[in-house]
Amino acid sequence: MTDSVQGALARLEPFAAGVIAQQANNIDGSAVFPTHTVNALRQANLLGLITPTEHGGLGGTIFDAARVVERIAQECGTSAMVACMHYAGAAVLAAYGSAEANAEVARGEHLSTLAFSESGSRSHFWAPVSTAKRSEGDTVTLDARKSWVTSASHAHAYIWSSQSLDDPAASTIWLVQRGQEGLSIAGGFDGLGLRGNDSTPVSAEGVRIPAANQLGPDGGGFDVMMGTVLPAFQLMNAACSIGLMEGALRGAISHVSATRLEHMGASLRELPTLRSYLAQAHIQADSARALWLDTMAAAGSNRPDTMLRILQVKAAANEAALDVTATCMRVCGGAAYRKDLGVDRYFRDAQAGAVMAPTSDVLYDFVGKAICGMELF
């Protein structure tokens, strides 16, 4: 770990082990937004973790952010996903945003998120069907039906995709402030897992924003998505899955170590079958973590296999999390279905990763094309 990530994790640790862990069950049970986590990140000066130092941020890397997300996920999947989306948005602002927008992130005044997925293109997030049109007064008018936006009612602004102003086959990225006239947020989120992440549809009908809110060149949205957002999101989404596996294993191991078979005078961990299940699950989790760390090493040194690793890491971690958390449920038996143990929360939270764009199936197709020497798009 670099000095910067060690410092970030040191600032985060008291909050992760304290307020984030303490609020996790309440967030899950009541489907409330993890305001405590956002406040904790703000207090630790971590909302601006990857914002450049010239704008008042810490100047960290997306690798630092991934390590922070993984630590949060060990305690609360909802909080980790909110942090993941914030850092993905902050990465775009760091590369293309104004000094003012970056300074707001650095001061902890801006919680960011992505608004890419749409009803018309589903998990093909790189192909928006929403539109942007020039209007009077150096403004742009947006119309869209965004299908899932994490932190929709709590983010200060969205990193928003649309078709290009001049070419419907291309895309452009915008900064859109929440609360703009014409924006509507469709209720709250009440799902199986990640229950407090406030992921809900957002629609735009004739929303006018300053043309200066364009992030990157018109028609350059694909490059922003693939060059800035995809690597960051893949690493941090994988981090969520890895943290969830860690949390579930911790809970399962604690349960079998503390629970006794009184008639045998032994704990559950004395059963070879349960130890075997836990061993296999731990190997899966460690394998996913090893690939995650290698992906960051590849990206950090610009290795030739970097893009292949980026494509692989989310699918590998997401699928491993499905298996590992299911095994932890099995190991804990009926106790896993009680809320107080908490293993069921990790199991339910882990279901989201594989169906979150780019889905595992889409990534398998990308990886298959890459290793067969085919163009991805």
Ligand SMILES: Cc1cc2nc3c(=O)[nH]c(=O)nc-3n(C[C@H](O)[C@H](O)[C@H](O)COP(=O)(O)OP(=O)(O)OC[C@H]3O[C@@H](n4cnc5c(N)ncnc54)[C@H](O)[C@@H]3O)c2cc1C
Given for the second form:
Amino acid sequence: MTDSVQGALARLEPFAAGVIAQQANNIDGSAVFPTHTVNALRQANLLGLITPTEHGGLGGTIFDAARVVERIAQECGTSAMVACMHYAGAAVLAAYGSAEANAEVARGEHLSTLAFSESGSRSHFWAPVSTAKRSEGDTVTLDARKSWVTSASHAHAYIWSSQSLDDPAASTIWLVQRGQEGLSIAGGFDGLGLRGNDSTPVSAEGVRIPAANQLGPDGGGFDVMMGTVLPAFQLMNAACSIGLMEGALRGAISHVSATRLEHMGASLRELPTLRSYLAQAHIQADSARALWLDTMAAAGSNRPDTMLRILQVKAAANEAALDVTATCMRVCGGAAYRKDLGVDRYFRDAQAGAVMAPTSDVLYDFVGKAICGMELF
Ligand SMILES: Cc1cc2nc3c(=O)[nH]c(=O)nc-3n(C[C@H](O)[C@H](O)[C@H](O)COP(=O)(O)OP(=O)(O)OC[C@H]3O[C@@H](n4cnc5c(N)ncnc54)[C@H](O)[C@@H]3O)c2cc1C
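The structure above corresponds to the form predicted alone; please give the structure of the form predicted in complex with this ligand next.
Every chain and every other molecule in the complex is listed next, the one we just looked at coming first.
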């Protein structure tokens, strides 16, 4: 761990173990957005964690952000997803955004998110069907049906994809302020898990934005999505799954240790079957974590297998989280069906990762192509 990671985690810890943990069941029950988590990140000076120092940020790496997301996910999946999407957006701003936008993030005034997925191209986020047209007065007009935008009603602005101005087969990325005329957010989020993450459809009808809000070159959206967003998102989404596995295992181990079979004078953990399940789940969680750490080591030293690891890490962690949290449910028996135990929350929160783009199925296709020496697209 670098000094910057240690510093970030040390500032986060009182909030993670405190208010974020305390509010997790409430957020799950009420599906309310975790404003307290955004406030905590602001107070800990972590919203600008990866924003360059010349704009007042901490200049941390995406690895630092992934560690922060993983720690939060141990307590509250919703909060971790909000942080994950913020850092994914902040990474784009750090690479392509204005000094002003980055300074807002550094001051904790700007919560970011991605508005990539669309009703038309669904999880194939790299192929937007929404449009951007040149308009008078150096503006651009956007029309879109975005299908899922985390923090939709709470983000200050969206990192937005569209077809390029000149070529429908290419894409361009924009900064779109929330509240812009012509933008509409469809109600709240009522999902199986990550219940407070406010991941809601957002549509744009004739939304006029300054042409200067373009992030990267026109037609360069694919490179921004694949070069900047994908590595960051893969690591941080995997971090969510790894943190969720940690939280679920912690809950299950504590339950089987504390719960007694009085007629046998034994605790549940004295049943070899349950210990075996827990052992297998722990091995699976640790294996996913080891791959995650190795991916960061590969990316940090420009190892030749970096891209392969980046493609693998999200699928490995997402799929492991499905298995591990299901095993934790089983180990806790009927008690896990009660919300007070909290294991069911990790199980439900873990379902999202594998269907978040790039989905596990798409990643298997990419990894398969990569190891067979084929082009991904
Ligand atoms: C909680 C949550 C938060 C989200 N937040 C955001 C956000 O902030 N910003 C954002 O842009 N998006 C966000 N998304 C959207 C997400 O990234 C995916 O785009 C979305 O989950 C895909 O759902 P879909 O119904 O459109 O899937 P579909 O694309 O309809 O896929 C259906 C099934 O087909 C499979 N499939 C699709 N293509 C292929 C293929 N080529 N090969 C093999 N199998 C394939 C998929 O794996 C899936 O199982 C979020 C999603 C969730 C669940």
